[in-house]
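Let's start with one chain on its own, the form predicted alone, as structure tokens.
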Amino acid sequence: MALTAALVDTDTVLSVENLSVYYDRFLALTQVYLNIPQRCVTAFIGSSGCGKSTLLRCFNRMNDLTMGCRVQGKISYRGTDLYAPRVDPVELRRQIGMVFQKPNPFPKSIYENIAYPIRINGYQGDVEELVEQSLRDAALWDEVKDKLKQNALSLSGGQQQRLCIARALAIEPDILLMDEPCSALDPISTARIEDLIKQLRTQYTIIIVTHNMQQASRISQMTAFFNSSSGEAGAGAGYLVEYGTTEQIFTDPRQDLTRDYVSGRFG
């Protein structure tokens, strides 16, 4: 089935009913309940091991790739069931991009790493006009236009970062997702992505895995503290403690768990 961005009329762009992922035999995440709203940065956060990466990952199949993973509830993508037999997992990535923690641009050129993914996905348009849009979408076209045909790998990790992004953006998705994208880069190119995705959320909807929290209160409107269970049956397994705008989660959480969280007390 080829998902389109236009199948409901909703603010609710994904929605997750009662969700658990098992790898094997490991309980992964557990009973997840949650809507995504479009056109806005949804965080996710919580301590490594809670299942935040999980969650990201089924919102585009990618967990399909995982040996041994298993997926059990609902999630909805614009009110279509995103497990149901008739989706195809390769246009639901067009339609919902990734960018990983790494920086992993194509051993090419800089104008190739643009150009050959909406090339093979039969882009009829103008390349070189959708190359420099996207590169300028991602703040990064004053930067390399000079030098398009250096190979990707010539740049800094901030600047693969932003390439990336550029490379998700050129397939004109509706959703970005974003594994820690600053985690492997300095301070003054993770202060660049978080201004680029401040700029990009007007125009997308996007989820992003963070470890940090006050980067999730400065570019975020919505947030998820996740964690995981221990001590009991299902140790390990992940869990949503609590969900809500990101201002409520910080200044004012209804979960003594999400509290002792935002404030330092572990994690």
Given for the second form:
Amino acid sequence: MALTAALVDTDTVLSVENLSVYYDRFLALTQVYLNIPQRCVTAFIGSSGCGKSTLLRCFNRMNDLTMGCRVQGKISYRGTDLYAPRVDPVELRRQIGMVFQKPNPFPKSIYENIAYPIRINGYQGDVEELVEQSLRDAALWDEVKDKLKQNALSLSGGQQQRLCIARALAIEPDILLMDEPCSALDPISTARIEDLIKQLRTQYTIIIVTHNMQQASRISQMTAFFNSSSGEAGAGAGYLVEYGTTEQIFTDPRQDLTRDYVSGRFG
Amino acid sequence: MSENLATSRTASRWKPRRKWSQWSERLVYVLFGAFALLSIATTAGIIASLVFEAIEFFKAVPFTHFLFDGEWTPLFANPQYGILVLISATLMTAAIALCVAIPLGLMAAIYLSEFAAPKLRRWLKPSLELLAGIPSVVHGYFALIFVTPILQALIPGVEVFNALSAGLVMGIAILPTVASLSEDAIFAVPQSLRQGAYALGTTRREAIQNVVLPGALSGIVASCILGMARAVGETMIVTIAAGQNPRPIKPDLSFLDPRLSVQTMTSFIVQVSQGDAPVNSIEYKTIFAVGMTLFIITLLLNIISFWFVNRFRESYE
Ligand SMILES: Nc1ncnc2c1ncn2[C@@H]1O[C@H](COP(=O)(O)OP(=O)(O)O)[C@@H](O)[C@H]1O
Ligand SMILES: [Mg+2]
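For comparison with the form predicted alone, please write out the form predicted in complex with its partner chain.
Shown next: the complete complex, the earlier chain at its head.
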């Protein structure tokens, strides 16, 4: 792993050990081992239904809200077992933010969309200032500074998604999870969000699920490739095929499956 | 026509029965149009007869008296027609009903959509809606025989017929409507909004209070207004349990004392219809004037609710 050491800061923030996830009796993800390094972008790639979102949702315990979802194995977040009984998922989600596939701004004003999480988490400083800062961080400030009172749903899809990123950044998370954040967006909006991710990766640990391999190669330093056992979407258990630096995965994959996938031969 | 169109090589094999289908299309159009027209015409007819008889009434009773008189004594020798007496009683019983139905209905709706397991919800929601099917005469006697004695034991001065008992039970009667419609509105708030809230470190209560309920607000308000419209138009419960005692409008506000017997618009109509008011007598026409007023009030409530839903509905897209 000399390559990894050279490219990224190897302090591990999230460490996944022998993780399996069930939905009722259906095994969605099996025996995943993975270490996510700090302050860089890790991409999850793989065909639909191989458990990428499932794994992502384990990191902020969003799947606690899914009826019938069961997690086996261990995830440590900076040394703490995420699923230990004394861990409060509400507190955890404040540390590990999430951006969803489809932009989901609240049907409130643009300002309120960002001020709300700031207030609810008990921010002691100047809320207005932090709202502006978050919008600047998400490269949205110039477009919305004159219409902060307008309903967020009046924004375009790309702007809505950047608003959701701003909202997630506003509470100063440690890790940002992004589940195919560009899949509902046009190429121009996608490019803007990619630029944004490149800027953010110096300060945040980002884990991004993407269908788009070019995107993974453009923005990530680490890449994890997933597949599902039957090869058919939704039918078998997902598992991690290969994990390494993005450069290694794309130029020198160790597994044939990975080579086929990144060269676009299937998926 | 089709003869002039270029036909394919196999045209001889295709003989659609165009004549018949054209004819049946026209039949369907006429038939369904007629039924649609019939229902509109019926409604229009009802409204027309209401208006017609109401106009007859206002030929005998000046409009200002109807609106501003403080007493309602149409069956007395020296009759007075102050509709405010009936309106105030109607609004009072409806307000009492809403005080029961809104908090309980909203809590039931929130429980059903946010806390109940899907399996439980599948059972509970239809059961709740089944409650709406209880005949209101049952509610009426429940109020009179069961609730009123309890109120009399608890509160001094409660009459056998009283607005409070009728209003409380009416609240129970409209509760399923309010709960079910509110639940629809709350359930319609996209799951993605809840997830968005949770992902920002909100607790369940915060997510419900700050994201889900505001998102469902237009539907919740509409359900409350529709509940009110039902309470205003409700007949049996108030007739049985609230009595037939129109209370004069007085500055001491005694006409708003819920412990006493009152007469609502609907129970007045029942009272006169039960008696033998001859057609075209002034008593007879009074029914239509009151009916017209009732119709306008419920229509207004429906319009407000309709307007509210359209004005404040969130599109989420
Ligand atoms: N809430 C759920 N209930 C049941 N099965 C689910 C649920 N969410 C996902 N799955 C199943 O788990 C598998 C992995 O899904 P997911 O993690 O969404 O895949 P990906 O994000 O890689 O496309 C799929 O087969 C999917 O059908
Ligand atoms: Mg997914």
